[in-house]
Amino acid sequence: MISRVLSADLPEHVGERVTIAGWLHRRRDLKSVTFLIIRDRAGLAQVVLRAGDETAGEETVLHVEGLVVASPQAPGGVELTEPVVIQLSGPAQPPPFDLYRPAVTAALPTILDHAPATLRHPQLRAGFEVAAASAAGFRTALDRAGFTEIFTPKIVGTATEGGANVFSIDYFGRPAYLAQSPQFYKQAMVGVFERVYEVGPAFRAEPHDTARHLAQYTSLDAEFGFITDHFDVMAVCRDAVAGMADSVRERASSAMQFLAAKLPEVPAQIPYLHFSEAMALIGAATGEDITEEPDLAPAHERWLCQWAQREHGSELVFVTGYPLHSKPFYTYPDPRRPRYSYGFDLLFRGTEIVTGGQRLHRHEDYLQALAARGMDPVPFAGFLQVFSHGMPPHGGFAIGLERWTARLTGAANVRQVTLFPRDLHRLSP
């Protein structure tokens, strides 16, 4: 039996016979000669048939043996005579639209309805390979700085940020919430490693109906020890954003091209500016009072990267020192301006994509953070107890992996770049 090659291969081939298979994504009939186009992982593939031969219907599985020929006008300048074609699957329905045409003629409504074909169109498949190349460098940027990858429950008894945006569940007749995010236990795993992340899902039940929010989202995270404030987390934050973006050089750089995408330059050191700062600065050329504001408006957020682009040629921007209350109770305070924190955003192409800083780690300023809240103590018991074994100084972020592939890829929306995504409306598929 002759092996499987791939289209991508054929090439290296000319003058062999070969077996090929795939999905039939175009069949052109013309008056002589019939054309078969074989998609697989790789790419494509040209098979030419006799005229009249029949072959099922487009999307049906072939396997196809012959003859590699070069055919200058054919995809990867060869083709396949002389075939012998088998049908792997029944007769395949035809997807809502035609896979072959360039560019995605449908809605985003019938793409995320019908994702098991859809996601088959080259460029709706593009952005999910930039998804894979961006946590594979996230993985091996973390892996070269001492990081251990965890793996952490997302079945928890206690709402992470001890706020009500959380999904609950019933655990065999016990209360139990969907996790926001694996704060607590990469913290503890801290004083395990010293130096931890993990990529895995995060629940917000958040109902926002928006082109940037998820009920369901990939976080990338990362946590460590032994720092002297949220400016070391800020600099292992942008080396791992510089590990995705080489990553994605370096295993998308295909799908990257096929969308028409450019990747950042990323700095060896990202401009950064404090919270009030910025909000000075977006109030001087708005005319807006925002002196008060907790938060950045999306707006802002625009804002904030267009002024990182022009004054400091850069796409990245940090904005450091949020309003303590704006942040989680674990945020450690700024030491000289206690209304602020050391928690940190990374905005790119106009949207957030990180959140991060330092982290309280003495078991006393627990219990004074959560008091100064008006929070009980009792359901973090398990969390505080951590502390009262001896921490360092530490701190962390996240990167919403969707996020970040959006606006790498351009995509106007967050749910092009999400598998199945779940949000205010979606439950399946």
The other form holds:
Protein chains: 2
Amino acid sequence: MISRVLSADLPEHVGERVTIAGWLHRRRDLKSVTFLIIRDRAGLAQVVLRAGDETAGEETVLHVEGLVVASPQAPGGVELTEPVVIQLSGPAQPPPFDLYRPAVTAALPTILDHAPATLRHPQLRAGFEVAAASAAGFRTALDRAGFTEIFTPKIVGTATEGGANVFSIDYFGRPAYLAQSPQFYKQAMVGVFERVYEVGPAFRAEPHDTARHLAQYTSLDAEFGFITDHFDVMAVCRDAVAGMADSVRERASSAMQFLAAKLPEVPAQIPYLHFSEAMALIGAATGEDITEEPDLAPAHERWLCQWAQREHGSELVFVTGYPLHSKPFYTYPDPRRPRYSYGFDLLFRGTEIVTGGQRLHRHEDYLQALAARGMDPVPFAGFLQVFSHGMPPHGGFAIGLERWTARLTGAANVRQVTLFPRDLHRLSP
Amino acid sequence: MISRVLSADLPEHVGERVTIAGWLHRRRDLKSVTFLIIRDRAGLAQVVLRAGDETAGEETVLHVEGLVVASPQAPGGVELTEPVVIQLSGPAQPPPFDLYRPAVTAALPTILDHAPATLRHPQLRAGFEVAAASAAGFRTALDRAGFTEIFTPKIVGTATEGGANVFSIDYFGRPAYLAQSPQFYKQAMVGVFERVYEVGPAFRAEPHDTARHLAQYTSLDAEFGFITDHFDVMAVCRDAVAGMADSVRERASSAMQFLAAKLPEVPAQIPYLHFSEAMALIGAATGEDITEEPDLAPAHERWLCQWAQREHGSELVFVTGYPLHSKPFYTYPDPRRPRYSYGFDLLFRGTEIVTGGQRLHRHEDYLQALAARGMDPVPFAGFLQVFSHGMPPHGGFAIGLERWTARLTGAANVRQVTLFPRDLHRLSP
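Right, the form predicted alone is done, so what does the form predicted together with a further copy of the same chain look like?
Shown next: the complete complex, the earlier chain at its head.
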């Protein structure tokens, strides 16, 4: 390994000659002196050159040996003097905008087209640190609750959530699809491990060109058995979200500072209200007649978040009991109000970030639910066998990692916190 | 949540009436008494019924309230008497073979066709516990070494490893492919985070119907910068594998016992030998003339593992310096012997489980490497921009999770430790 000191550790080496390595983040030519700011994974370090010494352009990778001296104005309070600079890469092309400027002024398409360079900007990078910490927190929370991690197929013979918005693939000459979710597999694995989770890609051929729809996103999925109803699922979902927030606090606090982003307080009990109650409240407040609407419109989600903030001081709110026909066929109906379901959404800062619920667990209920929707049970035969071998009452949920991260960091578009996003128009880089 | 005591915790409740819940693993009718063995995620529990009491078939989900009494012959030394049994699911269809028998006698196709039922067998389930623990160990080892987790696109515009064995997909009417690896993306992210890893699916349209080829597998990928050469990559790879073994020891020891499987000792330095040296040794030992072979045959991999065991007492051995033309175009050539590369494989118990190496990092080297192979640089433009913005010397590796798990658990076929495997013939369940 190239023997080097990370920028953040330089203060421990004052008076020593050390080697640092990283990218030339910024070069400032003054009259008698040139400052090089070197960026490595731990932060920034300042190097002082005599004017006239040759240097490369920004983003060139350098190896700098020098004497560490205290310098109150420099980043970290130290700088490298009497440097010997070695160039590790060819001279770099300038990035599409100056990465050293605190604000990112480029438009989103420019950022995305040149992602390998632009994501080096500390503010753009920070979103992905938050995403990584969030995924780690999800796993830690569920590991603690006795869940087992699974890895399920992403190429499937039957479109998981019905036929719409599914990518087709040529599978050795046969038709197949990209999995829209690990739904069937995580349910099947409840029969094996009782409690399972998966962190993996989910694919939707979304024809919508909106700020929150993507063709691929990272789904944090959980499913578990022996529940009483969907409130048990919401309790585990709350713990998963709290675990994600805790992990961001522990592992990505400087990234959050960079983004001037604030973590939510996750209440021990996240407030909830029934879909019909939500519609009545919104109707009363806005004068709209929405009692027959099957789902919440984005404006309604924002209204409910404001309501939860006002009434309960919470940035998170569950909406329970979505109308049964607006939810997938595997959703458990409310036995007392069969028009409604035991499905729920979790809203956070104006947007749905989690969807979940109790599922059907009896074989005959699946046959009935498919028939009621006029769906052919044959393509689901492989899935339905799960329920002929004994399944407990169970449920689960899925958190969209990028949507959560966007809400958490204040990104206006989910693409800002999606690595190399895929959508209707975008297939590269 | 259904209030219940897990089977493993019953000994703490002797003398109390408690509720357990799980699957009817086995039912044994004796003359005056019937034993029910209930399986939950923590193990097995015995329930004693009076003869003549009604019970359901095996795999039915039950809820049993009863008095915990000490019983030295029962699993865990306790059993439930005076039970009240409630059936939580409809009566289950019998699984394709008895899940309570210690040995799995069914053939692999039967096991896979009925996976939702058959994976409940404790021995089949155990392999997936080992896989989950291994993935967790990989992440822990790399987290500790300052790596950042990433989630990259699985739908790509350019086949990552060249055109062969790639699945085509209809992407909103345009052609696209399933990612064969996160190679380009993890390299690009070295420019952002220096050190990155990903745990995710990789797709190969493998026309081979062998015991070790799959259309989808779980790839544990790592990539990092500021290396001297591939030996730095091998050192991190060693730590990742050691972390996986440690995690299996901590989190899946009973699963390993179930499988009568043994963990390898991972030496502080895994022995290594150069490809040319390996070929010479094999040639000398077997009399074959293989000095011109571009790659190791499976028999050669087995021979080298026996050699490493004999000479170094190690179940793991690195082979370094594979011929350049047998490795992908991004592989770094050995500057002293340009016919050979800085690519390596890690062999474990007779099979390659890791492939890795140092990569090219200069833009002009990529153009040259593509030209030397007669490959068109145009489809790689998005990838190549990474190297025009300053990249350090870097490298990485990929571990096939299912192959590792198969070697570790002694599974003869990698499909046994792959959840719902996908291959030439198999697309369901």
